[in-house]
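Only one chain is given next, in structure tokens, and it is the form predicted alone.
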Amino acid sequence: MAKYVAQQTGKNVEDVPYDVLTSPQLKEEFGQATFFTATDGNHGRGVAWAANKLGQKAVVFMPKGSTEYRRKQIENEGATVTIEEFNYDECVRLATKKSKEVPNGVVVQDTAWEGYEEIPNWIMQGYGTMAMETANQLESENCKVPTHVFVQAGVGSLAGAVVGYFTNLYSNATKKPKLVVVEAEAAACLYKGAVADDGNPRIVEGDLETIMAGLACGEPNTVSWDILRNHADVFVSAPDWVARLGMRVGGAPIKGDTPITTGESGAVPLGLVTAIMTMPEYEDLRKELELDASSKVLCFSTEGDTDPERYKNIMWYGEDR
């Protein structure tokens, strides 16, 4: 959003620090815009927060099944928020449609389609910051090259940024890490595209019901799909129990390990690693991935307890939803 404001005012984003970006002078120069987005929570909350700081409007559409707590958190940032009666991908279409009906309407979405690539690319660059910070942390811990990287995917923007970053970073490594992309089984569009193995993306339709609400996306980002189909080693379609397992292992680890509060959409990489390493039925996958006691595994988590009540119900009471 900062890059968009800078672009519209003829500036480079490097020349617009936060205090200038949020100043009355720049708002007067830029004018009034309305930023539209679709989200289950995290992305929309970020858009709403940024719009609030910029003195702009935000309109956020949430898919069927989104929790009232997450809706309220976005509303608290000053956005207009509604929970719709259809899935995430339909919410993206609604955001795009509504943006054309108001003066200076702008879609801020992390999924790309033909004719809409620039802003998604910027968002993927932002995700790349997380990969860069992680690589720096690994270096400081004397783990120059992990053996495996597990990352979750919805539309695939985060996964594309992470896979693209580490592919480039370790391009000259003697042994490159295995890059594993995991999706919610109910919305495994990237997995289905990989299985088809014809280079074309696949779409998953329907309600996309899963506790991994942040990954409940049935239509892949066309830009990130290009990266993932060429560079990811393995795609996994994971049922909800894998995410719940990851939440519990993170929150109640082996004695001496630091507990990690990780929400449903953040926990599935850790849950997948745990399942592969501890359940005999996944021995073939363990061997295929060459996972063993000497492995150095990097898992990404994309959220904490963004809905504390749901987190508690899963962790304490074993509820499925």
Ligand SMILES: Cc1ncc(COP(=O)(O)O)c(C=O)c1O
Given for the second form:
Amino acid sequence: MAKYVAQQTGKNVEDVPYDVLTSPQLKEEFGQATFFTATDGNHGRGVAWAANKLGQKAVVFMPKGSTEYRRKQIENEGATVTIEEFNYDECVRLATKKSKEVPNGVVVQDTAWEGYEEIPNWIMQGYGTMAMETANQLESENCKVPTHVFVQAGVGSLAGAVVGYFTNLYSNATKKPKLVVVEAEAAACLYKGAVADDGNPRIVEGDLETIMAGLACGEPNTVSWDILRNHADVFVSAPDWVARLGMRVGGAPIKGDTPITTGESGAVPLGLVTAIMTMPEYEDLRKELELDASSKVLCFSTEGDTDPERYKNIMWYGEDR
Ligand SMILES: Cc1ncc(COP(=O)(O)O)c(C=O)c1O
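Alright, leaving the form predicted alone aside, put up the form predicted in complex with this ligand.
Every component of the complex follows; first up is the chain already shown.
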């Protein structure tokens, strides 16, 4: 959003630090806009937060099944938020349509499609920051190159940024890490595209019911799909129990490890690694991935207890709602 404001006012984003961005002078220069987005929670909360700081309006559409807690968190940032009767991908279309009905309506969507690529590319660059910070942290922990990277995907913007970053960073490494993309089974569009193996993405329709709300997206980001199909090594379609397993292993790890509060969409990489390493039925996958005691595995956890009530229900009572 900073990049958009900078672009519209003829500036470089580097020349617009936070205090300038949020100043009344810049607001006057930029004018009044309304930022539209669809979200299953986290992205929309970010858009609403930023619009609030910029003195701009935000309108956010959430898919069927979104929790009232997550809706409220976005509303608390001053946005207009509704839970719709259809899935994330339909909400994206609604946001696009509605943005055209008001003056200065701008779609800030975390997925790309043909003809809408500039803003999602900026969002992917933003996600790349996570990969960069991780690489710096690995370096400081004396891990030059991990053997495996597990990253979760909804539309694939985050995974595309992470896979793109590490592919580039380790392009000269003697042994490159295996890059694993994991999706919620109910919305495994990238996985289906990989299985079809004809270069074309696949779309998953319907309610996309999964506890991994952040990953409940059935239509891939077209830019990410291109990166992932060329550079990811393995695509995994994971049922909800894998996410629950990751949440529990994170929250109650083996003695001596630091507990991590990792929510449904955040925990699925850790859950997957745990399943592969501990369950005999996944031995084939373990061998295929060459995972063993010498592996140095990097997992991304992208959310904490973003819905604390649901987090508690899963962790304490083994319930999904
Ligand atoms: C917690 C969480 N993890 C991962 C993702 C995946 O992002 P993407 O849709 O870019 O694949 C999201 C997306 O909103 C998310 O909310």
